[in-house]
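Shown here is one chain on its own, the form predicted in complex with the partner chain, set out as structure tokens.
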Amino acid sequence: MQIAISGGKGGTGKSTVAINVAVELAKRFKLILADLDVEAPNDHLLLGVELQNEEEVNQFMPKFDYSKCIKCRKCAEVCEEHAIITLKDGTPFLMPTLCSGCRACEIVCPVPGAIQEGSRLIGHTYVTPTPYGFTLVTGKLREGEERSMPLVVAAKKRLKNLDYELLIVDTAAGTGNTVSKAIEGSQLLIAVTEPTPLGIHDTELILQLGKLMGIETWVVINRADLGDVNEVYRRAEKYKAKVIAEIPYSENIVKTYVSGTPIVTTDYPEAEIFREIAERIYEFLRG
């Protein structure tokens, strides 16, 4: 089974709810928690732990050899990512920022052993044990790189090795085809968000990426004393999501967050809010 935590806006509090509803959900499932958010991840913070396990995430690149290239320019032709530029005589170079390893290079070279296994650096896995009876799981990009999708399939690809019976998503801010690729595979959707007019847009944003792909959609309102909460509700409706939880601002859940506290593990009276959310989540995979 498999739940992912996203909600397009950055910093409406999809981390702080996939880490309580973790800690949570792990008294009942052998559970792993996955940051996918791989440009920011931030779940090891909140949880107080440090990333354990490294593993480094090496891309193909292509390695040219020169004594046996034709020149023929098809690699350059093929690169949709155009990170294959060609001299006026045909030879070949690699801007190696650009280059998405996708070995379509590699397919199209005619001549055997012109185009090498290169590899290149670009970012980390970690498996993290946590003191609440679960593993994080954590994909972290190289600085410098820009694409973050690669990250997110080696930390997918990781998590396969890996034996858990509920997988909790947490995903980075936005709506593109990487979230898309944390989500794929859940059997809910939980967008957190804010009551503000950016928020509610973002929402509205990670709404139509769950009705596409068609995963039944929670909203969580975090903040919900700072701004029109019946505005969310008409747009959840819109999309048929369901608003399960509303989140008040509280300084008692920004000291657990700095502090690497999960708050559901404390006596504070908002820690009951993400225990409701995290039996709700219980009760919809029980079926």
Partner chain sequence: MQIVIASGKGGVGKSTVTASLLYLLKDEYRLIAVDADAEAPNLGLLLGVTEWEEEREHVGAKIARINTETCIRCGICQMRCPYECIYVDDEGNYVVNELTCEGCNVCGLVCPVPGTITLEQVRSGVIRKATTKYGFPIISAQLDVGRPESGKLVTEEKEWAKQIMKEQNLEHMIVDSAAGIGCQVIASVGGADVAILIAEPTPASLSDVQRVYKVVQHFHEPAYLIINKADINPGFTGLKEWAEQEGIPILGEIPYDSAIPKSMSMLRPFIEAFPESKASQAIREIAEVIKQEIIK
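The term rigid core refers to the most C-alpha atoms you can superpose between the two forms while keeping them within 1.5 Å. Every value quoted in this text rests on a predicted model; they were computed, and no experiment measured them. Residue numbers count along the first chain shown, from 1. What changes on going to the form predicted alone:
Once the rigid core is overlaid between the two forms, residue 86 counts among the residues whose Cα shifts by 2 Å or more. Remark: with the core as the superposition reference, the CA shift of residue 108 between the two forms reaches 2 Å or more.
Could you present the same protein in the form predicted alone, rather than the form predicted in complex with the partner chain shown above?
FYI, this one's just the chain on its own, none of its partners or other molecules.
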């Protein structure tokens, strides 16, 4: 079973909801939480753990054997990223940061061995045990890299070697291809939003994505006392999505966030909201 926690706009509280729901549901399922916001993963910080079991993620990068290259320029012509440039005589050179690793150059090269297998490090994945009874899988893009999809794919591949009953995916912000890839395979999508103009706008985008992918979608409104909550309800109703919780702005939530302590492990009154969200998910998954 798999559920995804997303929301469109960044900073709405997706990770806060994800880690607290994971702590609660780990009491009922053998659970993995996957932090697939690979450009800015932070679930480990909110859980107060250090990332462990690092594995490199490398991407294909062409290496030219100039002794075999016939300077036909086909590699440069086929490169959609313009990562390969040629001199006047046709000698190719690679700009590594532009290369997407698509291998089109290798495919069109007419001389076997003129383009050889190379690679470069683009990030890491981690598998980290937590003190809350579940495992955290994390993808982390290397600083300066622009393409996050290979990291999302690599993190999901590491999941295949792990045993679990429930996977909770914490996605990146937005509705781009890395978000849809992270959501892929989910039975339930929870959109965490806030009642601000940008939050409401991006909520509609994630609701559209959920509808497009055929996934039941629920809405959680964070900082619900700081904006137009009724407009969130109207957008949710438009896409037949349930609003299952309203979380008020709370200094207690901020304190636990900063200290790396899930609020459900405390006796703060706001913890009950997250427990109720987890209970709703449990009832949904149970059928």
